[in-house]
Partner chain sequence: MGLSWAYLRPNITLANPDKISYFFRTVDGHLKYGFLDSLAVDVIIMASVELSERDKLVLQAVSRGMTDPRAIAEKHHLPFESVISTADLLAEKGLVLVEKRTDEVCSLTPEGRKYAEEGLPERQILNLVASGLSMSELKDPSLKIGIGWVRKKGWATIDKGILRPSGQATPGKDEETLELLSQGSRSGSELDKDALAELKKRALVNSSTAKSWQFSLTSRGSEIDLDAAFVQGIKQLTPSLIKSGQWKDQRFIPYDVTLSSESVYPGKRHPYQRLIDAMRAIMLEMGFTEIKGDIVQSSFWNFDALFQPQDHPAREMQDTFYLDSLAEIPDYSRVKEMHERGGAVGSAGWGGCWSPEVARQEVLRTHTTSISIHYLADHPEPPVKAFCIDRVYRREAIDATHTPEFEQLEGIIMDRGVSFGNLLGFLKEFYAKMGFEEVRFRPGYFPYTEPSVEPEVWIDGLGWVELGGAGVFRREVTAPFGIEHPVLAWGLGVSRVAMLTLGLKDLRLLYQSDMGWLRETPVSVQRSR
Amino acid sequence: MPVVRLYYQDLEEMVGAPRETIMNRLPMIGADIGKRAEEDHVDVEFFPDRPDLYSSEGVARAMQGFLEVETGLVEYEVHPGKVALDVDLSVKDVRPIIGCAVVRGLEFTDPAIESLMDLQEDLHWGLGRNRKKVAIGVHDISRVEPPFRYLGENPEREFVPLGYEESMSMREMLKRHPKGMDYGHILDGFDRYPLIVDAKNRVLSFPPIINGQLTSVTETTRDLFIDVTGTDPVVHRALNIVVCALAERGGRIESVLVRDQASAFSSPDLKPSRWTVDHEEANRLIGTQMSQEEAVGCLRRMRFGAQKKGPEIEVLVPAYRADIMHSWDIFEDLAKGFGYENIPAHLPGTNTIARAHPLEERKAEVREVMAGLGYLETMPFTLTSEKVNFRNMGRHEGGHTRVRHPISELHTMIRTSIMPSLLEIFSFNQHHPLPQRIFAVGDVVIEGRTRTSLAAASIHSAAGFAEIRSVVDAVLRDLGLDLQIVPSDNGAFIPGRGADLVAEQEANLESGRAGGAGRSGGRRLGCFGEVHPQTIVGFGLEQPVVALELLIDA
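Model, the form predicted on its own [one chain]:
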């Protein structure tokens, strides 16, 4: 979940309430406060469905309502501006959607700059699907001259990217600049790249990769030009979130005229959307007996506009709310405004006596065994990517379940093996001392079937086959398993230093991952061995690794 850093003094000034009051009530709007609070700040996690809370300004606005410092809809005025942006046909096939705004009269402090940069990156991740659907550029408008132009440019066009002093071509940036290496894949297959330039043909932005150094934002910046480009209309919602956050800092929002050959529109559009909801339906779903007046008050606490309209309630949803897609989304906020602690508790009508599922008992047994062997438990994500799960492991792709609408290229499938995730954890923790020995117990999905797997891995300079074989022998003994150990052709291991764990049962699953067929013809339930150097390098590691994986539900 997105983590927002809140500086206490900054938050108190924006909310108009003391720190203790804010922090005591903050969890009730859907926040998880970190266990470690520093002297001047605290890190807070928010659910991904509330991108308007990805900044201290958004949190302050929400808490003003929740604490009844200031309730109801916040109406942000968009003043007519003199800036225009022309969209060239050459960019329509590459990154066709753009929204823009100008925000003037800002007084930047260190917390304000940090909040803006973090908001930008969190929106890239949340709404933007790692910049594929949305990319945001923030510029010091005093250094450039409108009107601006958004076009598809020759990749050999050169300019100085943000954070650099030397000029390089856009094609070079995709290979040399860190942001280019991270996001250059978005432009694969295109012979022209998106570019925003000013009236003198100076570069503001190369979306979705990097801004130009010319318009970098500093503490002396007072006026901003904001561009949001992408492939989805959610571009405009992301723009609204950014400009409304800046307006909370005292900024004056001005419109930009966006023109192409066929049409023109004024951006941003901060008009609220209008909904009509049935408060009796809300009462049934939430389990309350609120009157219309109470429901209106609760919605206003959540910063909606709300008023009675006959037997129903008319609700005005702010332009920065990207999560309201159904009346039940409004009911969720109504419950928060009422207070979860005020919802009456009722015992369920059916009483049952619970007991642990046999598989959960088995997992507990496995955890005890691995902890006794000196391994530390981890909990990797269930979602992974084909690169991590297959290609880095030297395995052939197949038998996996893909995510239809992945949020990023890092989470495109459900894992078929846990072992790659452990190697990925090693790569994230190379700054910690060796040896490192970790394990995980969890679900994998193979050929559409959910299985439960144990994986363990050890990394240090002397890691070898004898070590992992001794671990396997201990696991099989303590779990009471009678499995054959046979040579393996698993591409993740060094040839001759990998083995399969096979049960003498009929099976015809594919070899190369837990659950395949072993060389003996029995059912392959696991594997272990010395990890292949190519796999080690693929994960960016520099020390020998040994690993095992075993299906424990078989």
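Remember, predicted model here, so these are calculated numbers, not experimental data. Positions refer to the first chain, counted from 1. So that the term is clear: the rigid core is the largest set of C-alpha atoms that superpose within 1.5 Å between two forms. What changes on going to the form predicted in complex with its partner chain:
Relative to the rigid parts that move between the two forms, the hinge contains Thr350, whereas the other entries in Thr350, Glu165, Gly496, Pro233 stay over 12 positions from any hinge.
With both rigid parts superposed separately on C-alpha atoms, the smaller turns by 47° against the larger between the two forms.
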Given for the second form:
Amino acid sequence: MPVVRLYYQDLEEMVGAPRETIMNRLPMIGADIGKRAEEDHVDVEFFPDRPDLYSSEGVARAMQGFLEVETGLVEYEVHPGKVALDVDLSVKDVRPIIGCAVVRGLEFTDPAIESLMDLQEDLHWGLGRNRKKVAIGVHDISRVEPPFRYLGENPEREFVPLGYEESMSMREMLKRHPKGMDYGHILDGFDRYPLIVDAKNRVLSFPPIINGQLTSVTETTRDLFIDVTGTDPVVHRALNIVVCALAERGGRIESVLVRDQASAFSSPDLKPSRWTVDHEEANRLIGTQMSQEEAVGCLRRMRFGAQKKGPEIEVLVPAYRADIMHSWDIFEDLAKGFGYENIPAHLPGTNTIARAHPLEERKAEVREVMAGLGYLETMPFTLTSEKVNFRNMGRHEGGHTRVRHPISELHTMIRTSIMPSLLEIFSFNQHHPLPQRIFAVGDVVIEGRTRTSLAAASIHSAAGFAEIRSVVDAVLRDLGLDLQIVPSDNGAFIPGRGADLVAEQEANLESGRAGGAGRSGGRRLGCFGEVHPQTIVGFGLEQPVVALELLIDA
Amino acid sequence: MGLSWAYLRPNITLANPDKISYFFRTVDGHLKYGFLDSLAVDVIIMASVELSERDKLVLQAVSRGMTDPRAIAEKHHLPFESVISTADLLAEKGLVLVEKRTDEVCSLTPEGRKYAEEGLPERQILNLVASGLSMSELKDPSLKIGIGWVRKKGWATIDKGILRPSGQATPGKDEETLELLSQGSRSGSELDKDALAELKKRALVNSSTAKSWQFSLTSRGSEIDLDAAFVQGIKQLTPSLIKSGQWKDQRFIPYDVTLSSESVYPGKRHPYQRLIDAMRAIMLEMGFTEIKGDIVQSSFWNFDALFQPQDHPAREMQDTFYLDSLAEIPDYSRVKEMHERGGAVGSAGWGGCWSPEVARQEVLRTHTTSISIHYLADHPEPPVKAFCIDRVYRREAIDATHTPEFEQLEGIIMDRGVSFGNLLGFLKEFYAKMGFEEVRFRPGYFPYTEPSVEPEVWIDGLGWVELGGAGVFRREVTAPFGIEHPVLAWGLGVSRVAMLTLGLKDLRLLYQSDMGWLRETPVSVQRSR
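Can you now output the form predicted in complex with its partner chain? The one shown was the form predicted on its own.
Now the complete complex, all chains and molecules, led by this one.
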């Protein structure tokens, strides 16, 4: 989640309230204050649905309302400007949408520059899907001459990118410039790249990769040209958030005329959107009994425009809010404005009769039996590898679910059997006294289906077939299972000392779907025996092991 | 404050108690080990004494004044060596003091025995001379060696071959010793040291070393309740003792019941499973139905059904384990319509084009909410109260606080007229049952709930700790499945609770368990409610 750095002094000045008051109430508009507060600042996390809070200016605006320093809608005036931008047809395929604005008369203090840069980055992440949907460029407009042009350009076109002294081609930038390497994939497959140039064909920006060096912003910059480009209309929302934040810093917003062959529009459009909501519906959702007046007050506290309109409430949603897509989104703000701590918290009256899941009850029976037999329960990971699940066990690979992009070679698939995990646990515990007897009951995935399996294993110098046979008999007896015990060719066991647990013939139809067919032709539900020394050694063990495995959901 | 006490293991000798290290147990039950004088121990408790039949015989003999093991062995027809070893054991129990001596035993050589009968050569010469014999008449060569001794002892002078007695020839210590030894072997300590040395030098006396023992009772040995300890006792009760009734005639040897024995550990549920079961019990107690689902889910149930846009960051390969397989998905027309245009609930929708191919991609479920929405789609009529505790998967590198799979608790309440306030009321009750009495609610954000809340619980020493998330399912989530009443939903990372209640520092311990931890973690946990 985006982290916004708030400087106390800066914030106090903008909000007009003491630092303690702000910090106390800040979490209640939806924020996670970092545990480590520094002398002069604190880092605060905001949620992905509120990109308008990704700047200290946006936070200050919200807190002014929440603390009732100033409530209701902030109306940002867009002054008619003289700058125009022409959109060339050549860019429509690669990055069709653009919004822009001019903001004049800014004074960039350090916190202001830092806040603007952070806001830009957070919007790239939050709304922009890492610049794919939205990319923002900010320019010192005094260095260039309007009108500007947004076009699809030949990748061989050269200019000096931000932070460099020599010019290079756009194609080269994708290979050599750090930003090009990070974001170049967005332009994969296009033969023309987006570019913004001025009246003299000088480069302002190569969206969504990098600006030109020419228009870089410094502390002496006073007037900005902002371009936001992308593939989705959310571009305009991002632009609104940026210009409104700059307006909070005292900037004067001027419109830009954006033209293409067919039409023209004035950007930015900061008109609030108009909603009509029913406060009784809000009361039902939230569980409150607010009057219409109270509801209006709560909404204004959250910086909406709000007024009674008959039995309903007319709400003006500011142009910088990106999260209001349904009336319930407004109701959530209403609840925040009311204060979560003031909402009556009563148990629901819903009467229902509980029912445990039969499979969980089965697992509880298994645990009772295994614990009674002296086995300690373990809960290993279900993620494992082919090496552990198959190769170490002398088994053929198959029937398993692989993950497409494993994060480590230890976790490439979901286990088809729990027994290997138990041997792994033995290998972690060789410094503890023997005998060790452990079991696990949990999920395996066989042929894409989630199944529930029990595995148990015993390791000590005298572990032998008779021991595990006794345990198998006890398990079958106590779980009420009637399974045939037939010789097994399971490679995990010493030949002649392994057995399969097979369901009766009547279940033949299902064979193949489950663990596979046993020798008798029935469904194989499990196996047990003396673990093969090759397997013992494979897990780095030095003592005899006996083990069993049984699907318990059959 | 209670007294601390030490108990002495019976196999530790009491000969010098201060300088011997002991196991001792302090009042609070800890076993320690150290020198007695370095321990601030208030009371020493003697380990009770176990005496065997043989112990009993030997101790009785010593208490009746028999100090010599040979005598004891003879009297009780015991092998001498076993009397010695029994006495040593009794000494270790602090009952008997065993003094062991190594002695020199002296006896006469054949030559010495001859002279003991006939007199030393110098004495014989003196006698012969007294009877008028001249020196030249001494023919016996064995006597000739006496001449030197006569002069050396000052019994006579020799002048020009003539021996003149001095008149002083009282029998010496050597002759007395010879006389004594002629009666039998003697300990070197009973004999005159110089004379013995002289006789040994003259090869008239032989010496050899011999061990001897002397037993006596220690003060503890004499204080011991003879009747109590000396009665013949039963150690192991056997079936034959029971059947024969012999146990009635004998006493059971009392054991030191404070001694610890070998550690044994029961088989038991995993501590984490016990926590999960406790949470299941709470949910069942509150009337919820337990539900389950597959680990492998379609993106449709994992994301799309929850109104997560198809380009949402949480759906990226970065965070989610995708599989190579595609799933069958149900009729998706209403979900598609909701994503693209907001359906008929007055939502704006996400816009763009919703792709069924993306929805078919299979994933390892990233949350149990996929199970909840699937269950609700199958049970759209109120009331529904359902919960699920199961593993979920996130593509995260493994470390102390992150594991790629972990348990999540998920609960839903769907009914006519339930509200966000009811959700808060439910959460208060649930956390209180979990032992977290103080709960507060902070606004939160989840893509599929509105309003959303992040509950925080107060934990002494940690402050407010975020524990789970909750909210009311958005209309965009419920409407496509014909669910017309509010759904209150909440979820909770169970492993986070485990870290708090089991005091874990490393989550991996839950899954890659240390056997010592499993064995030692008590089954019993304190519950506040």
